[in-house]
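In the form predicted on its own, a lone chain appears below as C-alpha cells.
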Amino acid sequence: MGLGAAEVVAVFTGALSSPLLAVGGVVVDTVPAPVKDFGIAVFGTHDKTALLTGTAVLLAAYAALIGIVALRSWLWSYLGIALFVAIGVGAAVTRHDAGAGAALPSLVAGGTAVLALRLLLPLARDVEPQPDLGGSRRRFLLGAGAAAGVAIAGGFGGRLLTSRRAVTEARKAVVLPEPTTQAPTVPASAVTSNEDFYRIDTSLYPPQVDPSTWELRIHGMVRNPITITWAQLLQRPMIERYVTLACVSNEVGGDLIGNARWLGTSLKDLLDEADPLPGADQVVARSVDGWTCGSPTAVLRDGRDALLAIGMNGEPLPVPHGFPARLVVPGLYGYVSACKWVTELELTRFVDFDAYWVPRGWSALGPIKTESRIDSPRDGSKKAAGDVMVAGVAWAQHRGINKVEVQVDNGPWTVASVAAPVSVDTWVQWSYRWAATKGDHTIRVRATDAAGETQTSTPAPPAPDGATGWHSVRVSIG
C-alpha cells in the first residue's frame, strides 16, 4: 500500500521520486560492473524490467517480515517501516537535480504503511490464537485483500497518470524541418525499426524532457559559450544519414546493434562556434538525468557525420531513444557517444574528468571494432542437404567494410557477396550459397575493413573495450 501510495505522490513530484525507481536507479549506478554486466547478458534490454521486479519481490518479501514482527512488536515493525522510508527517502533527493520535493513519496509510502499496519494487525491477532475460526480468518483475508486492492490500484494508477503527463502530446506535436541533404533510400531490411532498435542506458524510466524547456548548453574550455534553445535548434541546418550504431556490451553474434535514419545538425560545427580551447581533447556530454559519457574533442570534430540527432526513421526521437535530441556519432562505442536526452556539451580533458563508464572498468575511449554476425542458418537449425542461404552484416563504421569470408568446419575460407554498403557509417548486408551436405556442420564467419584489418579469431568479452572472436553457428543437415 504504501509503494501504491507513492506511485500517486510521485505523478507530481516526478516519476523518478517513487521509491521503487529511486532506489532502482542507485542500484544500477552503484552495483559492481561485473553484475551489471551479468544482468546484461542475461536479460539483455529487459534488464530494467528484471531489476524493478526483483526489488518488488525483495519489497513484498520484506512487508511480509514487518507484519510478522508486528505481532509481536510494534516498536520493531516501526523501526522496519521507518528504514524503508529512510533508504526510500535517502535515494530519492540524491537522484540528479532533485529537490526537497523528491523525499514527500516515501514519507507518504511510510504514513500509508503504518496505517496499513494499524488496521489489518487486529485482524491477523484475531485469526492467531484461533486459526480455526472462519470468521477471523475471512475478515483478515477480506481485509488483506482490500489492502492489495488499494495498492495494485495505486501502483497501476499513479504509472499510468505518470505516463499521461508525460511528453507524448509535445512529441507530437513537433514537425521535424526539411534536411538540407537526405539519405539515400535503401531496402527496408537494411533499416532497424524505432521499435526494435536496441536500448542500453541507466534509466528505469525514460526522461520526460518537454522540448519548449529543453536547452543545449555548450561551455568548459571554450572562447565561446553557447546556449541553445529547441526553437533555435530546428532553425539549423539538418541532415539526414544512415548510421549503425553498437552497443559495447554486445556479444560477438550478438544483437545490440542496429541501423537507423537519423535527422540532425552537425556537432563539429557546434563545436567549432564554441570555439574549443588548446588542449580541451574531451567533449563530455550530460543527460538531463546526469549521466555522461566523454567523446575525443577531435573525432566530432574531423568531419564525419557526428549529430545532435532530432529525427529517427522519419520521426521525432522515440522518447526511451532521447527525445527531444541525442547524440549520434557513427564510429564509437555507444557508452561514450550517444548521450541520450542531451542537455550539455562541457569541453574538458581526459586527465581531468572521467564519464559514467570509465570509472566501472571500461576503456576511456571507445571505437568501434569490425565485427560481423551470422543471422542466417539459425544456431542449431536443421536445414535439407543442398543449397543453403548464409547470411548476415558486418560493420566497421567509419572505416567501411572490404571483405567477408565464410569457413564451413575447418575448410578454407571463402569469400562472401556484400551488398552495396550505405556508407562507410553503416552495416553491410553479406550473403553465400552454400552446397551443404548431410551431417553436422560449425558455419564461421569474418569481416576485414577498408583499412585491411582482419578481425580477429582470439575470444574477448565486451569489457573494457568491446568484444571479439569470429561469431559461429552449428547447423544439421539431413
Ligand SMILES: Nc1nc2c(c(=O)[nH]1)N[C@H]1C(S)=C(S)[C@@H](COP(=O)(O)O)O[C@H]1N2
The other form holds:
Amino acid sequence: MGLGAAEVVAVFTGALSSPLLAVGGVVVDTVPAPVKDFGIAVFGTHDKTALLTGTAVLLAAYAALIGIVALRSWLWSYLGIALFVAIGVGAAVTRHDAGAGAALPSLVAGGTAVLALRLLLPLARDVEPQPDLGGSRRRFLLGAGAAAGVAIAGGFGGRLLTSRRAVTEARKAVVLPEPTTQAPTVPASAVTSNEDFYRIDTSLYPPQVDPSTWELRIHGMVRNPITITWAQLLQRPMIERYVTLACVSNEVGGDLIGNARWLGTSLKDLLDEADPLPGADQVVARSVDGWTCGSPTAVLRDGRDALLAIGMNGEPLPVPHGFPARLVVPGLYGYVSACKWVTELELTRFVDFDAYWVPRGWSALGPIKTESRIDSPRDGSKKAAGDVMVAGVAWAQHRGINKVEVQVDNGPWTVASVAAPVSVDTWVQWSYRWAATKGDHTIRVRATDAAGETQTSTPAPPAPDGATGWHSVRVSIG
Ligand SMILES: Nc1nc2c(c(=O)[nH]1)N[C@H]1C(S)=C(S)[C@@H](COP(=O)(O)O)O[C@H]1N2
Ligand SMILES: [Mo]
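Switch over from the form predicted on its own to the form predicted together with the named molecule, please.
First the chain shown before, then all remaining chains and molecules of the complex.
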C-alpha cells in the first residue's frame, strides 16, 4: 500500500521521486559491471522491467516479514518501515536534479504502511488463537485483499496519471523545420522504424523535457560560452542524414543497431561558435538526468555529419529516443556520443573527466568496429535444397564498406552483392544466392571496410570497446 500511495504522490513530485524508480535508479548506477552484463544477457532490453519486477517482489516479501514481526513487536515493525522510508528518501533526494518534493512519496509510503499495518494487524491477531471460528480468517483475508486492491489501484493509477502528465502533447505540437540539405531516398528495408529501433539507456522512466524550457549550454574550455533555446535551435540550418547507430553492447549477430533518418543541426558549427580552447580534447555531453558521454572534440569537428538532432524518420524524436534533442555522431558507439535529452556540452580534457561508462569498465574512446550480420536464413532454420537467398547487413560507420564475403562450411570465401551504399555512415544491405545442397551447413559472413581492413575473426566480448568475430548461422537443407 505504501508503494501504491507513493506512485500517486509521485504524479506531482516527478516520476523519478517514486521510491521504486529512485531506488531502481541507484541500483542501475551502482551495480557492478558483471551483474549488469548478466542482467542484459538474460533479459536483453527487458532488463528494466526485470529490475522493477524483481524489486517489487522483494519488497512484497519484506512487507510480509514486517507483518509477521509486527505480531510480536510493534517497535521492530516500525523500525522495518523506517528503514524502507530511509532508503527511499535517501535514493530520491540524491538523484540528479531531484526536486524539493523528492522525499515526499517515500514519506507518504511510510505513513500509509503504518496505517495499513494498524488496520490489518488486529484482524491477523484474531486468526491466531482460533483459526476456524467466527470467520476471523475470512475477515483477515478480505482486509488483506482490500489493501492489496487499493495498493494496486494506487500504483497503476499513479503510473497512468504520470504518463498523462508526460510531454506527449508538447511533442505533438512540434513542427519540424524543412531541412536545408536533404537525405537521399533509400529503400524502406534499409531503414529501422522508430517502433523497432533499439532503446538503450540508464533511465527507468524516460525524462520528460518540455521544449519550451529546454536549453543547451556549451561551456567549459571555450572562448565563447553559448546557450541556445528551442526556438533558436529551430532557426538553425537543419540537415537530414541517414546514420546507423550502434550500441557497444551489441553482440556479434545482435540487434542493438538501427538505421534512421535524422534531422538536426551541425554540431561542428555550434562548437565552432563556442570556439574551444586548445587542449580541450573531449566534449562531454550531459543529459537532463545527469548521464554523460565523452566524444573526442576532433571527431566532432572533422567534417562528418555530427548532429544535434531533433527529428527521427520524419517525426520529432520519440521521448525514449531523447525528445526534444539528442546527439547523433556517425562512427562512434552510442555510449560515447549519442546523448539523449541533452542539455549541456562541456569542453574539457579526457585526463580531467571520465564520462558515465568509463569508470564502469568501458573504454573512453569508442569508434565503431567493422561488423556484418546474417539476417536470412535464421540460425537453426530448415530450407529446401536449391537456390537460397543469404542476406544481411554490414557496417563500418564513417569508413564505409568495400566488400562483403560469404563462406559456406569450409569452402572458399565468395563475394556477396552489396546494395548501393547510402553513405559511409550507414549500413549496407548485402545478399548472396547460394545453391544449397542437402545436409547441415554453416554460413559465415565477413566485411572489409573502405580502408581495406577485413573484419577480424577473433571473437571478443562487447566490453570494453565492442564485440568482434564473424557471425555464423547453421541451416539444415532437406
Ligand atoms: N541520456 C542518455 N543518453 C544515452 C544513453 C543513456 O543511458 N542516457 N545511452 C546511450 C547508449 S549506450 C546508446 S547505444 C544510445 C542508444 O540510443 P537509442 O536508445 O535511441 O537507440 O543512446 C545513448 N544515449
Ligand atoms: Mo549503448
